[in-house]
Amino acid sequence: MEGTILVVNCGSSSLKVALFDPQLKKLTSGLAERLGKGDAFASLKGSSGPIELASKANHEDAFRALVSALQDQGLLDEAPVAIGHRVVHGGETFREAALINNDVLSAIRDCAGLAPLHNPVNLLGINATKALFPDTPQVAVFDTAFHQTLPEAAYLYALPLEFYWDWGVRRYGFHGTSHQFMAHEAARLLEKTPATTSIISAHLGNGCSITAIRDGRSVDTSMGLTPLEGLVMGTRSGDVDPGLVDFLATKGMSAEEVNRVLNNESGLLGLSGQTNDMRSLTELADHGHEPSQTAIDVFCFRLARYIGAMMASLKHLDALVFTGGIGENSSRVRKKVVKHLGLFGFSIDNELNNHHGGISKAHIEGADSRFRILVIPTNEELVIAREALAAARPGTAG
């Protein structure tokens, strides 16, 4: 199909690509998973089965893999116009998209330092497709560029200065483009312009943030200098007491040995000690484990206690917004986390919370409810996709 935009998320074993038609339609997607291990398997959306990778097979072979698939549907008969990359960490360099060519390659390298978990994937990411397509236009989409709009009273930590000046210790923020998708969709469902609407945005996954967006730009955040800050989220601990690191080495951890229980054993799956997976835990939790209770528990009010943080940065507030999986579609935790919040006037109907039918049915707040509550799928290929194209040809998207 003519006029194609690709859109590319790559992960440390794992390959997203998704593609739009001229007019931002999403055709399909395909993921490729287990990269570089022996059981590699890829998929496309549609299509009447697996679609075989060698073993131990690169994010090269994998994206080359989804192509021919993609071109055997008829989906991909030329090069796209354009190829959008979910790039993690912009750091202070990027404020919005960017049409990548050796300097912002080399900007991109610069933050691994913020992010060396993400961006040296993400690269891998780019080389994979300029191998394929070296004469499509590639944009890199940050997930931090969304949050450049920070106040410094919001993003500077309470550290020595020289930490900021020398080393770029600040708080980032992520998940930028589902945060970016929720002012636009959020303004378009109150039917206001985003520039004149103030909402919290809560990101609900398996990665959880939220932000604060006044008159449509982002002012507060709960992630940080790495993904690590802020809420409690499915193997991430979210905020803990910094001293907790110096406690645990009396103890014989080591700096890495902690990072890796605060990235990828804490949060809901370790608060239970069974699943980060938020189906689970309430299924668990309705057969009596009372693990998975106490970790649906904190998880809420943890979030609530941000949701009422975040109104600090506000001068007014439209609309309370969840997105993610978990936020679109866990109607006990929306439940939960608003009956926290009773005494900022909101309140929530059950009903509408237990049956919402997605964007056209979008509200859930109660009939006394100050603010309003909006359930909104989130779509960050989407947001990747427009940019993409706006970058690449300029006037074509925004």
Given for the second form:
Amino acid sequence: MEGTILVVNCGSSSLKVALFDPQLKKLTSGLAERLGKGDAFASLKGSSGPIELASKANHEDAFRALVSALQDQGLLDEAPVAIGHRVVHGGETFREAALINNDVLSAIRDCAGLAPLHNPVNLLGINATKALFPDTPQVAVFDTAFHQTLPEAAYLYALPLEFYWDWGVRRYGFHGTSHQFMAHEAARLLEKTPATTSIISAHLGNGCSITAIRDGRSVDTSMGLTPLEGLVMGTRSGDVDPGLVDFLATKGMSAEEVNRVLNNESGLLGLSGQTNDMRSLTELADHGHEPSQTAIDVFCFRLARYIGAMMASLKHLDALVFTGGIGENSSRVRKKVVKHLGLFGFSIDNELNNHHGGISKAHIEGADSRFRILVIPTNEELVIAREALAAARPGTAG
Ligand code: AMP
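Same protein, different state: after the form predicted alone, show the form predicted together with adenosine monophosphate.
Whole complex next, starting from this chain.
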């Protein structure tokens, strides 16, 4: 097919691709996992079986295999017109998507100190696609860019200012493409323009973050220097007392161990002792497993508390928006969170909330609610495809 746009999202041992037609309709998507390990594998939606990968296949091997499967399906008989890459950290350099050239590559490399686990693998993805499609414009779309509009009062930590000047220690925020999509979709649903729409966007997946968006611009967000800060997440703790690090050192834990526990063994998993998966937690809680109920309660309370905090960044609020796997699907979480917010005048319509499943977008606020409450499925790949097309061919994207 002519005029396709390819979206590439590289993780440390994974590579995801999505192919869009020129009207930005998704054609298919594919995934390679366990890259660099003995049992690497890949699959493409619509293919009859798994795609064969050599043992210890790397990102470039996986990309070649997925492209060849796309070609076999007749979807990529010509090079794509644009390739959009999800890049985690753009530091203060990138306020929007960037057409990749040598300067952009070296700036992404410079930001790697802020995201040592992510930016280097994002660069691997860029190199892999360049090797195969040297003439296709490649565009970097940053998780942090949407939050570059944060005012100083929201992005500075109360630390010695040299930390910011010398090392870039500040709040950056993540999930920017998802929050940006919420800003646009909420405006569309409310029949307003993004530039006049103010929302609180709660992205609740395995990673969770919340953003205050004033007149279309991010003005506060819960993730910080790293994605660890803020809400309770699947395996991340979110906010804890910084004094914890020293306390755990007295118990014999190294900084590295504390970091591992806070990122990989905390959150819903740590509290429940069972799982990071909200669906499984809900089932466990229904069967009387008390720690699972506690995990859900802590998750919902922290979220409600953050929604209250985000109100301080807004002059008015058009809607509270839920998205991500939990935000889109868990009526129980939405109900519990909104119940905490009665003082602000939020109320939920139980019928609309419970019957949301299957409807792609919906208002779920009660008739007496002071604010609208929306459930909007996120679509980060679409944002990346749209931004890639716009940056690669200015003037053509809708
Ligand atoms: P994501 O990272 O956006 O894919 O979201 C993953 C999270 O969404 C996991 O905690 C899932 O358990 C949760 N999730 C997905 N579907 C449901 C559902 N029907 N009910 C509750 N949680 C769900």
